[in-house]
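Presented below, as structure tokens, is a lone chain in the form predicted on its own.
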Amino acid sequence: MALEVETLEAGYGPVPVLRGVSIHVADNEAVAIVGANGAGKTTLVRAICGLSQATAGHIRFHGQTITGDAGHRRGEAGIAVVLETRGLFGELTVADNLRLAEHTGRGVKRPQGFRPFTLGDVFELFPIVKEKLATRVELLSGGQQQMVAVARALLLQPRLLVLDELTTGLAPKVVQEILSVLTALRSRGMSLLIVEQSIKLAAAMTDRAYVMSLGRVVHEVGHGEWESTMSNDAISKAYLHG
């Protein structure tokens, strides 16, 4: 199993946010958590990667139990993130983005026969990236920022890619190419957990999903059940304000 997560409890010094939480991915699985604003979902994603202190339960990564770890230790485990707000350094170009990750991703942990992702592997995938290496990371759009900060998460080695909001403020056309990304991430044996708000989206880009209401999973969208959970008015209505 690539992560499980065990009643897990974090909040915000004494503010509770997560309530018993329990979630797993499973290697080269991708795993959806969905439900509207203040669900709880950045937090969880917050609390998996060491931004947050858990203050009770489990997370374990491929066996290991990593709860009292730092953010850093898990992204030398294995585990890489990207945030709503992204973390780019806005004054710096493209390529030092670019080369910051990969010099982080050369102290990462890699089981045997893991294929690390290389420049070309990222310019592959996002030939803009290619195309505005040159320019300060300021001055690219919103849907080239995120083509940029997934890239930095591929350049950081990582077994288990973790997207919080992925696509929000993205026009279309940007939202599939991310999703053909994802697409042939899956491809490499990749797994993925991704935060999203938008039902339909989540379900291109999943096989499953956790629903989140006010800190804890209120409903479990099994494989070959996207169809049914959008159709189901009383779900979208009670936790995802559809």
Ligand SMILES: Nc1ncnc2c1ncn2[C@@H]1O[C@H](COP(=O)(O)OP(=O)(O)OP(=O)(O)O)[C@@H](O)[C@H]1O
Given for the second form:
Amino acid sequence: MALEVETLEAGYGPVPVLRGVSIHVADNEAVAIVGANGAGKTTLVRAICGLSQATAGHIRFHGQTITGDAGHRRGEAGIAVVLETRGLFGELTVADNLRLAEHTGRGVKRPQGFRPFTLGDVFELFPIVKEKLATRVELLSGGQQQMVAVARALLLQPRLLVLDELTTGLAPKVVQEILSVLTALRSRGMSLLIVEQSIKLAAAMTDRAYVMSLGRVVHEVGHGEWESTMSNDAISKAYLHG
Ligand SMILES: Nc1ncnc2c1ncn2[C@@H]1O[C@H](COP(=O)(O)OP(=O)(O)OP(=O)(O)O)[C@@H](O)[C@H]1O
Ligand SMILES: [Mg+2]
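Moving on from the form predicted on its own, kindly provide the form predicted in complex with the named molecule as a structure.
Next comes the full complex, and the chain you just saw is listed first.
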């Protein structure tokens, strides 16, 4: 099992935002987290990546408990994240941003058979990233920055890639490009945990989903249950955007 989160509580102050969240992602599985604004999706992502500390519960990654580990230790273990804020250095060029990630990724240990991402792989997935190598990141469009952010995350050589609302605000054509990149990542054996506002996109990107509301998982969408979830008015109205 790539990721196991068990009865997790986490938040920003004395009152937890997450109230006993349990989810898992199997090896080479893609799983979505959906739910309305403020449901706790980003808080869950931050807790998984070590950006905020859990106050109760457990997180295991490939069988190892990582609940108390700092963010950089989780990166070394193989968790990479693209947050809504992207985490790029705007004043630096695309090339410099990638070089920093490449350097960090070179130092990590991975299981036998793991094929590391090269710059060449990244350029193949995102040709625009190669074209814009000499450009400062702050001068790129939102969609281009998202692609650099994913490219950067891949050079950290993750076994699990966590994406928080990657497609929000992107043009349909860019969304399609990202969908095909995610398919390519799956074929390399990567596991994906994807926060997505649109359940339709979640269905296109992942195998199954957890629906969150008010800091809890309130519904699970299993393999082959996307259609019935989308046509279930009670779930859509209560927990999803349209
Ligand atoms: N830095 C913070 N400090 C205090 N409270 C926060 C902070 N960030 C989020 N919260 C609160 O935690 C709750 C969950 O927020 P979170 O960002 O996890 O939701 P979300 O599901 O990602 O929403 P969205 O779809 O809008 O991104 C909200 O009530 C929010 O107000
Ligand atoms: Mg969020």
